[in-house]
Every structure is written in structure tokens, then in C-alpha cells.
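Only one chain is included here, represented as C-alpha cells and corresponding to the form predicted alone.
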Amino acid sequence: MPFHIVLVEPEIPANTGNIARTCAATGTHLHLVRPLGFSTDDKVLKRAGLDYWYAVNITYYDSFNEVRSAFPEGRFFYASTRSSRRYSEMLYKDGDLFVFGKETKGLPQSLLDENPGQSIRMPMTDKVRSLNLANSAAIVVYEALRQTGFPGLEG
């Protein structure tokens, strides 16, 4: 079973095509809740993917929680630059969904405030607020891969 990126009100196309590489890469199916800040035909978008739209299993969405619909059993891990768990600490398997906010305010508050245990973060130095989205998608993501032992990867 693939992991998943959820990428909630994305706002910048170079992100979510860089994301959407990663997810070619990886196996991981892309799930885009709407509102998105660009349209799907802009050109940096496509660019950043590059030629593997193709091999990206893209979802939309309407609102987040058409997302938790989707996925009932799902675990659902929320990056944030306001929790204190490291991203590294948590044990992943199989379906797990990580879930990204937009690039100028991240995820809500009452989100977070929600699943307090299901919170994960970088650690960075004070210098800045925040990683790029798109790498901070990848790194979480190759985390999980790593834990799983890459299944279905080569190298």
C-alpha cells in the first residue's frame, strides 16, 4: 500500500510539481485539497513535474475532511512547524498519510489542536521559520520509505 502527500490549500505550482516528482518517484499517491492558489494547466507547475505526471495517482478534494471521508482507518501525521515531536520519532507502516499546509500559514491551529499525538516537524536552526514545502514532503516521505524498507524501489 503507497504512502500518501496530502497537500491542503497548496499555494505555489513549483511546490506541488516538485512534490508530485517525488511522488513518481516514490509510489505515493498525491491528494490536493482545494482551494489550489494556481490552476493545474499553469506552466511551472508541469514543469516542476517534469515529464512523470503520467506516473503521478493525483486525488482532488474539496475540503480536508472530504480527505479523513476517504481514508476512515487512515493515520494521519499533520507537519508543522508548531509541534515538538521530531518527524524522525514516529514509527510509520504502510498507507500512512502525511499531511502539509499551505506555504504561507501551514495548517490550522484547530487542526493541530486536534491531534496533538499525530504532529510531526523538521528541526531547523532559528534562522529561518520554515523548510520549502516540497522538501519537507520529501523528507518526510523517504523517512517512511526508509523504515519500510523502500518497498518497491530500486537502488
Ligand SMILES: C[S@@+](CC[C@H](N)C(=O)[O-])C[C@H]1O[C@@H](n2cnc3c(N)ncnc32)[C@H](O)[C@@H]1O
Given for the second form:
Amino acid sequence: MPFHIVLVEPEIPANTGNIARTCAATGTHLHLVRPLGFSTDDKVLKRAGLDYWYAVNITYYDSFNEVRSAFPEGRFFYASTRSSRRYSEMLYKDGDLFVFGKETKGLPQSLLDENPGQSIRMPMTDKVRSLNLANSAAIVVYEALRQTGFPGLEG
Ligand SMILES: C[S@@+](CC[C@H](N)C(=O)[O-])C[C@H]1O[C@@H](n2cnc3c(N)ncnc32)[C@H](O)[C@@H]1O
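Target state, the form predicted together with the ligand; input state, the form predicted alone:
Next comes the full complex, and the chain you just saw is listed first.
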């Protein structure tokens, strides 16, 4: 079973394009929750995903609840700078879903409150407020892949 990256209302096309490329490279499915801050025809979006779009399994939703409904048995992990749990402490398994917030505001606090124990954080210095969204997604998915032995990947 693949891993899943869920982007809630992403705003910057280059980030989503970059994440799409990571998904193509890792066999991870990409889920985009509207509204998006860009058109799916956006040139920056396309360029950031290079010519790998054909290899991305991508689904669109009108709300995060739709994603929850599509994966009733899914294990959701919420990446947030407001979490106190280090991302590498969690034990991931095939089929897990990783949820990321929008670039300006992150995930709604209500989502984190409704899912206690399921949020994760990448440690940082106190010099920055957050990591870049695309970098965050790559860090988390590669940790999950590392833990599960990089199934289906070469090298
Ligand atoms: C640019 S950040 C959002 C910044 C927002 N001001 C906040 O504090 O959440 C976009 C997304 O990247 C992820 N992210 C960035 N840095 C992170 C970190 N250190 N730990 C966990 N997630 C992070 C989160 O999913 C966040 O919603």
C-alpha cells in the first residue's frame, strides 16, 4: 500500500509541483483539498513537477472531511509546527496518510485538537517559524519509507 500526502488548501504552485515530483519518485499518492491558491494549469506548478506528472496519482477534494471519508480506516498524521511530538518518534506503516497545512497559516488548530496524539513536528532552531512545505513533505515521507524498508524503490 502506498503512503499518502494530503495538502490542505496549498497556496504556492511551486511547492505543490515539487511535492508532486516527490510523489512520483516514491509512489506516494497526492491528495489536494480545495480551494487551491493556483490553477491546475499554472505554468509554475507544471514546471516544478517537470515531466513527471503522468506518474503522479492525484485526487482532488472539496473539503478535508471528504478525505477522511475516503479513508475510513486510514491512520492520519498531521504535520504542524505546533505539535510537540517529533516526527521520527512515530512508527509508520504502509498506507499512512500525512497531512500538511497551507503555507501562510498551517493546519487549523481545530484539526489538531480533534486528533490528539496524531500530530508531528520536525525540530528546528528558534530562528525560523517553519520549514518550507515541500521540504516538510519530503522529510516525512522519506522517514516513513525508511522505516518500512523503501518498498518498491531502487537504490
Ligand atoms: C510554511 S508551513 C506553515 C507555517 C504556519 N505559519 C504554521 O505555523 O503552521 C506549511 C506546512 O508545512 C508543514 N511544516 C512546516 N514546518 C514544519 C515543522 N517544523 N514541523 C511539522 N510540520 C511543518 C506543516 O504542515 C505546515 O502546515
